[in-house]
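Let's start with one chain on its own, the form predicted alone, as C-alpha cells.
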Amino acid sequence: MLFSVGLSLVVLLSVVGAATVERVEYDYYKYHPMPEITDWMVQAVKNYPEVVTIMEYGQTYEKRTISLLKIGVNTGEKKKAIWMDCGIHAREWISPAFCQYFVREILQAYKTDPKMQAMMTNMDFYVTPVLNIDGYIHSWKDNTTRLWRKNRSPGPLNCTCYGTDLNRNFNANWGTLGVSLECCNNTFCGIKPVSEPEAQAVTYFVGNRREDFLCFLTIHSYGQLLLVPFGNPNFTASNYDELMKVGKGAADAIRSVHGKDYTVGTSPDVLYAFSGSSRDWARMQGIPLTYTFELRDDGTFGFELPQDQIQPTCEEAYSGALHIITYAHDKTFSGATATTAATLWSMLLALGVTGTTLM
C-alpha cells in the first residue's frame, strides 16, 4: 500500500514537473517563426484563461488570420483599452519579440503587483504580436528574403513587384510626402488609402472602438526613437506638449534600465517626414497618446539585431511602454478609485465571482 502511494506521488510529481517545464520552455530571447508565435498565443490562453482571450479581427492578403491577445479582467462592464501592435514591417524581428515579452511581463506582474491588477481591472490590453503575417513569414524564407519589409499583395496592373508598405497605407494625409507611388519601392503607399487588408483590419477594429482607447503603441525598429504625431511637418498634435512630456518620461525610464538613449520627437524633427502611418491615423481618430517605438539599435546591426540583444532591448522598452501606459491609466482613473476597484475585484475573484456570473 505504501509502495503504491509512493509510486503515485512520484508519478504526480513527474506530471507536475513536466507541466512546469512545458510552461517555461518558451524562449523569449530568441526569434520565433510564425507557427511558434501562434502556438505561444494559444498557450497564453491556456495558462491564463481568466484574463487572456484570442480575438480574430482580419485576414492578410494571403488569407491568414490576423489575431490579437485581449488581456484584462472580465468585469462585465465596458472598459478603456490599450493598443499595441508589432511586426507591421516584416524584417523588424525584434518587434514581435518585444510584444511576446510584453505579454509575459504584464501577465506575471498581474499575479503579485497591485498596480498591474488595478490596470487590468480598469483597462483591457489588445496586443497583436505580428500584424504583417504574410511579410513576416516571407522574411523567414531564406537569406534573400530576410530584409523584406512590405506585405505580400501583388502590385497594381502592369507591376511585377509585390507588397505595400503598411505604415504608409493608413488614411492619415495619405500619399502626400515621404512615400513612393512606384510599386517596387519599399515605401510604396498602395493604390489608395487603406487599400491593404492588414490596414483595413486595424482601421475597422480600432476605429469602431476609438472612444475606448487611451493609448496606441506601434512597435518598430530600428533607431532608438519614440516618435509622436505627426509625420507631416505642417500639422501639430493638439496635445503635443503632453505627448513630448510623457515620451521624455518614457525615454528616462528606458535609459534607467541599460543606459540606452532614445530620442523623442516627431518624425520630421528626429527622423524624416512621411504620411500614412498608423500612429498618425490613431491620433486623428482622437486617441490621445499615440507613439511609434523604434527599438534598438543605432544602425550597427540594423534590422538584423543579434539574439543576444533581445533581452536588454525588451527590458528597456518594457519600462518605457509601461511608463506611458501607467500615465494613461492614472490620468483616467484616480488612484483611490483604481485601487478600490482592484481590491474589490480581487475579493470577488476569491469568492469565485466572475464577469460571467455577475451578468
Contents of the next structure:
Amino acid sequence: MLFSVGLSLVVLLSVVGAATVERVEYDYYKYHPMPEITDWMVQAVKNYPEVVTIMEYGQTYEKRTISLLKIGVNTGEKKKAIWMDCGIHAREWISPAFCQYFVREILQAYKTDPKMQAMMTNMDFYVTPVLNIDGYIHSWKDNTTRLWRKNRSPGPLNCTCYGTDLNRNFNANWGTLGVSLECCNNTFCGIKPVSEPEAQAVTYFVGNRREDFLCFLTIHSYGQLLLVPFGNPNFTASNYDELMKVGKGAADAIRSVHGKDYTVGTSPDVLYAFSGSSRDWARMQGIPLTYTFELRDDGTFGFELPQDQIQPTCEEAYSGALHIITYAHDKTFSGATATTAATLWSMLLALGVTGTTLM
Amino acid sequence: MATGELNPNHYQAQRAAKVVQHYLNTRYGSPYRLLGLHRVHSGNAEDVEDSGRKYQLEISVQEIISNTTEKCSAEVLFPRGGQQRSPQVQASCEEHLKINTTAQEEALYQQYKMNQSLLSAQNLPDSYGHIDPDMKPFWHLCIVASSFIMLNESSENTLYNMAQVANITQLATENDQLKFDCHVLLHEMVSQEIIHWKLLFTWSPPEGVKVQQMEQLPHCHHCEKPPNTN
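To test you: the structure above is the form predicted alone. What is the structure of the form predicted together with the partner chain?
Next comes the full complex, and the chain you just saw is listed first.
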C-alpha cells in the first residue's frame, strides 16, 4: 500500500512539474498592452475553470467588448459580491496592473488559505481589469498620447476634441461640482449623466445586482489616497464613521507592507470636490463599502510609475483591499456560515475539483 | 475657506505645502538634489487684510536621491486679486538642506561644458516610467526649472507636479553656465489638465538654476500629432 501511495505521489508531482514547465509565467511586474491583458483573462479561465469565468457586460464607444472576471466557487445559489474596476482613466497604468495582480493573488490564496476559500465560497469577486479600453489603447499609441485620461467618444456638436471623463459621467449629482462643461477639458462630464457606454455598462451590471454587492472598489492613480464618499462636501455618507474606520485599517495594512502612507478621507477633504464619480453612484445604490484607491506615487513620477515599483505598489494595495474585503465578508457572514463554507470546501477537495496549475 | 488650525492631511495644507516644495527646489534644487514633500505636520491659515491668505506650516521634506528627510517651517502668502498672482514663500529647514553634492555637480558641469555634441533627450520618464541613469540629472534639472513655473502658477486651487520632460536640448554654454531648452508637461491635479511649457534656463554649481524665459505652449487637443517645437 505504501508503494502505491508513493507511486501516486510521484505521478502527481510529475504532473504538477510538467504543468509548471509548460506554462510561460505572466509577468505581473510589467505594464501590458490591451491584447495581452485580454489573453491573460482567457488564460485565467483556462487555469481555474471551476472558479473563474469571463462575463461580457458592455461595449466601449469604439465597439470593444468590456469584460470582467467573475471569481468564486459555484454554489448554485445567489451570492454576495465584491466589485473591483481598474483603468477607468487611461493614463493610470498602475491601475490595470493592480487588478491583474489582485486576481493572481486571490487565486493563489484560494489554493491554500482557508480564509480565502471561505470568502470565495460565500462571495463572488467581479474584477474588471480595464474599463476604459479605448482610452487605454490610445494611451499606448505613442509618446504624445501617454497622458490621455478620458474615453474616446467624439465630442458633442461643434467640438473638435474627443473624450468624456468617465469618473464624472455617473448619475451621482451629475454635472454639479468639479467638472468642466468644456468638451476639450479633462474633467468634461459628458452631455448628460451616463451618456458614455462604459459608464452605462457598469451602471447596468452593478445596478441590476445592487443588493448583492458588499463592496465597490475603483482603482486609480496617483496620490496615495483612500477616498470615501461623497464628492460633495455637503453630503455625508450614513456610514461615514464605518467607512473611515475601515479605510484607516486599510491604510495601516498598506503602511505595514512597505511603509507608504495613504491618506484616508472624503474627496472634498483630502483632494477636491467633484460629482458624477462611480464610487458616489455605487454608494447611492446602497453598496455600503465604496472606496476609490489612488495608488502610488506622490507626484515624483506620477502617472508614469516605473515598472520596478509595480510589485511593491501592488503588494501594499492588495493588503489594503483585502482588509476592506475581509471586513465586508466578516460583517455579513457569521461563524456558522464560515463553517458551512469550510465543509463545502472539503467536499470539493474530495471530488478533486481543485486546480493544480500555476498562472 | 478654512481658517485657523488646519488638518494637515486635508487639501488646504497639502496644496500650500506643495508650494513650499516648489520654492525649495528653486532655491536648492540641482542635478543631484531634488526635494519632495514628505509630510505636513501642522498648518494654520489666516486672512491677511488687503493682502491675501497666509499659511503657516510645519512640514518634512525628503531629498529624493539620498532619501534623507528634514523638517522645515514655512509661510506661504497667496495674494488676493490684483496684478500679482504668485504666492510668496518663506521657509527655513533644520539642516539647511546640507546634502553634499558638490563633487558630483562639478563633474557633471565639467563634462557637459566641454561636450562637443550637445545633449538632447526626449520623454523623461518614458511611458514605462524609465529614465536612463545618465539622463536622470537632467530630469532633475528640468524639475527644478519647472519648479519656477509651478511656484508662479500655484494658487489655493491648484496642485502641480511635473509629469514628464518631453524634450531637453542643450544649447551652447553661455557665460560659463550650461544652457538648456526644456519642453515640460506639468500635471495640474485639480483640473487634471496637462499643461505644456517651454523653458530656457542656465545652470552651474555656483549659480544654481536660473530661468531666462518661460512660455506656456498651447496644446492642440484634437491634433493627432503635436505642433513641432524646436
